[in-house]
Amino acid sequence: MAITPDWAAMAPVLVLAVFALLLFVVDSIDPDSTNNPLLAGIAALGSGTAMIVALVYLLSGVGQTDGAISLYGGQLVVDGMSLLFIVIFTSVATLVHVGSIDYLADLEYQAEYYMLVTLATLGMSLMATAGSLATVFVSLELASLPSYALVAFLKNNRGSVEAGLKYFLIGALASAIFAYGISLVYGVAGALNLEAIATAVAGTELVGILGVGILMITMGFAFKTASVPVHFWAPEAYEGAPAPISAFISSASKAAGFVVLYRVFVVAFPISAVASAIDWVLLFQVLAIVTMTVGNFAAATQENVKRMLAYSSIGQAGYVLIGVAALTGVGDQSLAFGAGMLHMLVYGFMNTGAFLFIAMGEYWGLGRRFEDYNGLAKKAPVACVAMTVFMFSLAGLPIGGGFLSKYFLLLGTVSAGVWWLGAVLAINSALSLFYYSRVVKAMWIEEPNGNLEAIDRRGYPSGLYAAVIVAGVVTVLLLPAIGLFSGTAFDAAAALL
């Protein structure tokens, strides 16, 4: 479906700008404002009609029909695999929104913290419409630094505080980093356009520079995706934030990674352009399989759920660069890169249902332990069910969107003549089954230990109840519908290929 004019694309991204705003507005009215459900209505109201927007546009074929929206000069672009992550960020944003209520009911500070989420989606959602380096990594920082400040949010306590110094650390230099191997492109290339790079490097004498200038874009994406080797900073900042921005980091900050990751490697360095200079088709297989594989074993290992989560999140992200890693020239390319957003998709919902069911646990100070769970289903069965779904369906059992989203991506390894690489999946995906369970052992088979006097004592947090349960009912429902996006996923994946 055509739009006029064209900037009217951008309406999602304009309306997180405006809700943004609007809090900024309502907090410098009343600076000491404590009136939660208010601030939380109007971001959840945000996110909420920026997602519908999103997801209107990406249903009636806007800047896909009639082909991709280029703005600015193509500094931004809106085409298929955008609107879908906008769809994502903007889910995750909404769910965290509701689910923050109770968690911060005692706190202070409340309407930065519901504007730092909402420009830190802005951000995000303009990276997933990127499309030159200089937009990548402008929107990057824009999405980067609310995250900084969100880890830390809780300035009383040592561990938030000390996870937001090193997640900021780390960032800054990964961030220096990405910006030194923009600048050796630019120098190859003499652009930062996408589609201006991949002309100007193709028959490049400057391999070496150019190399050395995606290799170092590499590390960058791979701190933003929690990737192997730069995903040492994941576990202590989940661990130390507020367990909504661990979900809404490990999320949506992740999805931002991939789908800047998606556009720059296979719109601005096509493998045919740069295979003189660089094989990154090996490069990702190799960082799919380490970093599946260290995720994985590392998640198996720990005694604290919500560490567990955070290393789990890295086997996950491993599972989406098949998508990248799977594009070889061979068979159906679609197939795995479309795969890799599907995945992105029902994780969003998944992966950030089981960090608000942690946040929930926090709310009733249960504690982090497997242990702390025990007999929990007894107090709260139905979001206990609801956890059931996010663990199973994050082990690719058919009980949620998890299942089939892998399944595309293991047929996709197969179509690619990288089996090899779907049997790494599988295998991971089996051993992932094995923590996964423990959760829901706990909560299903194990007695009481005599703290869960503090759920009586305390109540049900009503917003992060709810928060849990359309997470947990929108993973269910993916699993038959997931046909409503599939196609969208496979038709943008061909669009930029």
Second form
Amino acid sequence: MAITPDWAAMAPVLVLAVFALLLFVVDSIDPDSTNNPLLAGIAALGSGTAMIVALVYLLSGVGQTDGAISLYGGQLVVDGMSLLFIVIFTSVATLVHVGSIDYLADLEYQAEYYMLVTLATLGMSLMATAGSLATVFVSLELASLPSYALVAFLKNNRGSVEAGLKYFLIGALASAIFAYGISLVYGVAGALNLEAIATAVAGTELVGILGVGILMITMGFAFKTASVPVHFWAPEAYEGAPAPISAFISSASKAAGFVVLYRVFVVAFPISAVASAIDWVLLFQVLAIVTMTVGNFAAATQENVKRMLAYSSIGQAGYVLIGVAALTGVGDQSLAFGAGMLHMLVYGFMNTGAFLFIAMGEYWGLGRRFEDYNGLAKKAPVACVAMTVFMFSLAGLPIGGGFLSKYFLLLGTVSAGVWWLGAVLAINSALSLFYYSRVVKAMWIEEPNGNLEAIDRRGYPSGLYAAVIVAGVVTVLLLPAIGLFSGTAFDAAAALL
Amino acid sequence: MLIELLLALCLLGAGVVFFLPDRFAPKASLGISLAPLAVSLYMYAVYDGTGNALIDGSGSIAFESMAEWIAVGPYALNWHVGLDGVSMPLVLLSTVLVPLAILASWTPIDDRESQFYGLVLFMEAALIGVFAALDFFVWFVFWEGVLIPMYFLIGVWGGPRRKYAAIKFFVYTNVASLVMFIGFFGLVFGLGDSITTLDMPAIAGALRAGELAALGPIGPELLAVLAFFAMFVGFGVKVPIVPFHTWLPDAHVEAPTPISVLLAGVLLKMGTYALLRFNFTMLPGVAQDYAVVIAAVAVISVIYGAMLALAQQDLKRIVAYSSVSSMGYVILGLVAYTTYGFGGATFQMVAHGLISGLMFACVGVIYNVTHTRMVGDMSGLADRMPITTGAFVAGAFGYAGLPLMAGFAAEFFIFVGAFQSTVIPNDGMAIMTGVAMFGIVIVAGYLLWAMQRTLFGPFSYDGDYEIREAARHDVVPLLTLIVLIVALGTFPNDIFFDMIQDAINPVIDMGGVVLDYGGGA
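Please give the corresponding structure for the form predicted in complex with the partner chain, as opposed to the form predicted on its own shown earlier.
The next block holds the full complex; its first chain is the one shown before.
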């Protein structure tokens, strides 16, 4: 358990920890500070530095060329997948920090806000590197607890407080079920390290207990990724939370859920070893189809843009579940698995950008229904171009990286022999164009209905604008440049499987 | 790198124009659009391609470039573009029509101009990309990329029912793309391990070599047929063929007229171009087996489209429905499976692009002056708008196939090719062609009738605007198009037809060889 020089592999996580503490110090020196640009600057610098370090590691092959780096006896593992996801979390966090400068201008407890976001990012980054069920649980809680507080951050707003409470209660229940599942698995395997579990459960006689344990762990992940059947908290929480936090939870937190889900199921419960206890591939196939369909149909019936995005992000979770639902043991499965990771990467930018755009709408006080965005392109054409990119990319049109990652998923399902999953994906994707294009139609095609004067009154929020445009540019660039990450993702997938 | 230069000029130009203040946008976008035109004219001048781009060993592709892009599991997606004798004329058509459409937009477009012209240039890039791409994924990116600017151009700057028309266009063509996509991927997965890229020449080669294997319970023959018809429907919506044509009149009537020029002039050609590339080049056996069905669809499109045009009161609708019937001729030429049929079909794509562009531009000019398009609201405009009237008459004659005009050459090639065709036994093709030729009579009928009621006769006009000749920048596109139409009709061989023949002969040569599938199972 000695600290080896390999600890440097954890540098992105350590950077986040240092900056979270730095915010603590700043807040201690001046507890009532409303020096918002300074606080946001520190937070953004922290997550930005962590992102750059992770990106450099990722592209230089740390943990990939010489195999995964295992720390503290396998409690933490740094490999291609964990670095890729740390890049996702930290870039989402950076965008959220920058976008929050304007959003938080009139609010109290600014230092706490940035600190909580940084701590949650830290927790998520730890989730990406977790190599045992113990670290999975601890890091999951580290990511979740700040999120509960952040959702309820607008403490004078009933919607926000109610959403926070709902999120917290369901989250606590999910954690309890998750912890119980871990204990059952521990009872069977006598180990918490993921690789040790895999060896221990192969050929075990306690298949019933193992099956129940895995099922309970699945529920924990389904909560975190807002997948059916424990998705119902998500629309409430996303709608009630401050919009930058909705962006953060629906993008980063969801990705964190997926990275652990991917690792735990592939490493600890390889389907070949646990098939007698529970056929989780079939389970995830059902979950993926139900999640996609429920999310998309619910999104199609919304009148409120933020709720529409919330339900659509449930639908998107269904697409990513394909990554594990395609692990059928037939054909080339690393394709679907890696495509799931890539989709999370692109999704991190396009979904964060979309929610930050909503944050801009809230900043202007536009309202949240589709018609409240009517004619917005006349007042804010550049931001509307970015939002158009997000919507069409989410729908899978070739204007951003979402097109490619979705079609990689489609290719992946077919090469793994579950083409019918791909068919459901394609149909859902076509359906999603209907509600995504409603936003676009409102912004560009409809005539303004008189509520746009608020924009002149409040001016243009520079931080939010910058964040939205950066997210838009990255989303577009990921169309030609996804090759930078696709190799890593597919290699990481192949290395894990 | 010239194709990349073309794309970059259009895309960068689109970005620049989008951020310009509105008052500079019209002239700036015209200036920018001349750059791709100059490049494509240069490309035409130095064009040295031979053979067909999709058939290996038949010759060399001009301006080809290939770069590794993404490796996705077993499939490599590469940037692969190049031009052969089929795509070169269509790229040229796109770069010629865009500056003319921009010029024609100066009068009618007076709102959010920088966004309008930016989108037009963005669409130009996508159109060029569709014709130049040789990798399926690159091609599909451009193919879908055309929809996005078109959706806005109709939805924002269109007529009273623009929202309905834009959504209808978007949904129709997007669902069609999905159907096509599924069909194409059925083929790719049916080919299994025999291909490792989505390179279109590689896929075409493997398909023509009969390497298609079973996909699950579906045998190779059935798979080929299913994929063929999935793609046929997918592309047919864009063409459009009857019965998938209903989005077209709505989109045309609601779109601003210069956009109708591009819609009829280039967008519809994407469908016929893709049919030629995918259905008729990759699966020649199925195309010949089902020639009766396809020829029947073509003939119905010709006659039914012409009849619908005959029944319209709106000048723009008349021209819009005439596209359905002209595109029917293209399908007829394709299904004939002869040098003249294929060549005529490709030639007709260009010819119809120019002629329908001219007709829409004329309707646009008339509308700019009179603010009405209804046949009953005006008559005897000829005295006061002689140039426009002359252009309209020229366009109508082009449509009706007057010799020495592009439409004549194209339709003549198609009919010769169709009469020579043996794909349907017992002179079936000749009989169908005879029926389709009757379409020309109807075309002449509705165009002459429309002209007689609007342009000639005693002057009368129900409106409050002064009727005078249109502005100079409105007339320039008309005259340019007439010159091009006459040039193309007078020297078809020298301009395009030799080039086209060179590219389609390899398709014909191998057409008779591969009639069945299933060798790879």
